[in-house]
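Okay, so here's just one chain, in structure tokens, the form predicted on its own.
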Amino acid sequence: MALYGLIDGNSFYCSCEQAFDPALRDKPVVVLSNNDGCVIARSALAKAVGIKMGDPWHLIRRRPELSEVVAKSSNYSHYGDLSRRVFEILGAHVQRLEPYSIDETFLDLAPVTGDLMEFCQMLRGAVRQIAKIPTCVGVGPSKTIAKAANKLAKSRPELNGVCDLRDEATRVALYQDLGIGEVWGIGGKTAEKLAARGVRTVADFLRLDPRKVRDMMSVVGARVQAELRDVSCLPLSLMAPQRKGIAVTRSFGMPITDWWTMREAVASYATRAGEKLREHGLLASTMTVLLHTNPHNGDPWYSNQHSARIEATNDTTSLIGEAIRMLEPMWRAGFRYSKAGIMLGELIDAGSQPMSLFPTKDPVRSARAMAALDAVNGRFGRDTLRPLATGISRTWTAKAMNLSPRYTTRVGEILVGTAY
């Protein structure tokens, strides 16, 4: 019989900030989006004082009731490294697991012998002790039920971080009050559609004829209903699916008004996109370059984008060349640009790419050059070695006024202990 667990980090980004800074542990903490814009993560104390997801920080930060709130700039390299550590800790105790997102992992708990609740508490303790991240665990006979159980574990302190929904009678009682919009796989629009038909709780949803559910919500809805009925339809995916696209888009820390600065910014984004391609062993076959002004500050509105097929590549210099070629005809002097970006599509596995008869670059030399570039930056930190086209001073980069140190990924920023 299938048995799944879902473990996830509580307020993950905020917990990462608190992991290496004990002074933050008893304070309300929020993490801001790029350019220190909107709230994208809140600790439990920050939620308690009324901060909502997406609140613009510059509009709410002066409220008297928020005087104790600590706002941190997003530090994705730090969060990604702690996520990797959590996954390694779980992998030491669970044979089969699926990373679902940066802070969520599905576990195959069927082989666990002994007391399952003690095992789940042991997992929570190991992650808390080694990675310093608090977690909750949901358990159920399907992934959808495990996801619902995890949500309950977070919202009900009396469960002590673990919610077990293996028992059918427990689930039936829960489904009477559980809103259909809270179920994994049921989006807001679908919940509205169901509500219009009088379906407001999971119990209402399970009373529907499966054939009508399939007609109304396609196979996705039928699968959700079956999963809630204890029929496991979503096995663990032990390999992450191949990415279908890569995007690097950023708001600038200050408006860009001259061509050479915009050229630097776009070249920098192309460089980062190339790093992501090589990290996943992929080549890009299409590229889109975009830029626009800020529609909210009174500046004249201008937005443009250009897409084209490119020779399949993950070579940074080739990506920069293509990006600049697309950017040039879009550039209009006299505007104050606030954002630009690059999106790569039609990604293919680098190992399965057929050899081209007339490549514009020697593929062997290109691969060696990119491997050397990545090796240097992997050892000494990102952008230690980078194309000159990406600029030197780079005054346009996004604001990060409250960026925490990269405790686990930069030697120069490692936590230092002192004994007296």
Contents of the next structure:
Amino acid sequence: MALYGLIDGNSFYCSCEQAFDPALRDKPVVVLSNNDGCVIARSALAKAVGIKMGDPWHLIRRRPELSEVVAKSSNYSHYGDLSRRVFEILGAHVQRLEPYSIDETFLDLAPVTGDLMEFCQMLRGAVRQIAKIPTCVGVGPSKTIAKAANKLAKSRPELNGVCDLRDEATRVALYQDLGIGEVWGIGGKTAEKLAARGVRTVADFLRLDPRKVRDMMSVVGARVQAELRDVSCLPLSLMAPQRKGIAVTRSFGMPITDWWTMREAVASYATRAGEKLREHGLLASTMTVLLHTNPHNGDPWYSNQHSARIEATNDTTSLIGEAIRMLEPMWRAGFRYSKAGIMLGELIDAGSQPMSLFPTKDPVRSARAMAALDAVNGRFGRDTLRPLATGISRTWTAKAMNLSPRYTTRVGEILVGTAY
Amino acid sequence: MSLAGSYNGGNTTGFASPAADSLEGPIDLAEILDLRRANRYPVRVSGEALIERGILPGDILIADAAAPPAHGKVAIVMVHGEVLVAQLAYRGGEWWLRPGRLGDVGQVVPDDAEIWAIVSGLVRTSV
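Can you now output the form predicted in complex with the partner chain? The one shown was the form predicted on its own.
Shown next: the complete complex, the earlier chain at its head.
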């Protein structure tokens, strides 16, 4: 019999901030998106003062009731390292587990013997003590049910962080009130479509004939229905699926108005894209470069993008060359650009590269140079060694006015304790 | 042609290195300090209060978040919005912070404080 758990961090990014900064512990905390734009995480206290996900911080920050709120820039180096720790802690107790997102892990609980609730509380305790992250656990006979249980565990404090939906009677009662749009895998559009046919709750949805569901929502819908019934159709994915594309697109900290700065920004995105390719052992054979102005602030609107096939590569210097070549004809002086990006597609395994008749680069030398580059940056930190084309002063980098230290990944930024 | 740095003591070009089968590489301090484990965190010391205990300002402590608190251990404690490095004492059913300097009085670890991790080792990069 299949049995799954889903454990996730409560307000994960905020908890990561509070874990290392005791001054934040009794304050409402929010974490902002890249460029300090919108609220992407809220501590419980921040939720209590009425901040919503996606609120633009610069518009709401002056509200008197938010005077106590601390807004942090997103510190993904820190969150990523704590996520790694959480996964490792869980892996010490559970044989098979799937890192579903930075703050959610599916667990195979079928082999657990003894009291399952005690086991789940033990996991929560270990993650809390070692990674400093408070969590909730949902348990059920399929991943979809575990996911729903996890949501309940979070919204109902009386459950003490663990919600068990193994029992069918409990589920049946719950499904009467659970909106179908709340279910994992049912998007807003699908929920609307179902609502138009009078299907509003999970109970309504389960009453539909499976064949009808398949016709309406394809095999995905049929799978969700089966999973909600307790027929597990989604096994654990122990490995991340191979990536289909790699995108590096960012808003600038300040609008870019001159060509050389734009060139630097795009070269730096190409550099990051190259690092991602090599991390996954891939080569890219198509590239898209895009840029645009801000559509929301009254600036004249201009947007353009160009895609082309490139010689399959993961060499940073080649990627920069291609990107700049595509960027040049799109550049129009006189606009205030707010964003640019690079997308790489048709990724292939670096090992299975078809031989090119006329390679423009010696593949062995390129691989060696890139390996050396990655080794230096792996050892001394990202961007220690970088192409000059990516600029020196980097005035375009995203705003991060209130960035916490990278407590566990940079020796110059580690937690400081005062000797008592 | 070889890239600088790729000679490891074994891959000689002329005479075969007698060491080739016995290479071990440099000592890995992260390994010795067990720094890759999820429960290990580095913490930098500020202040001189623990000099008597052999802990100097600038030292990097290796803190273990999985270790239980124990009398006499040095701990990282989060209390009243501050991060302290302090010696623990267990007295009358309560945890105390024992000050490093003689003559200072200690304090009880309050309920809302957290004994964050126990110090298990120390790195000093300049002696």
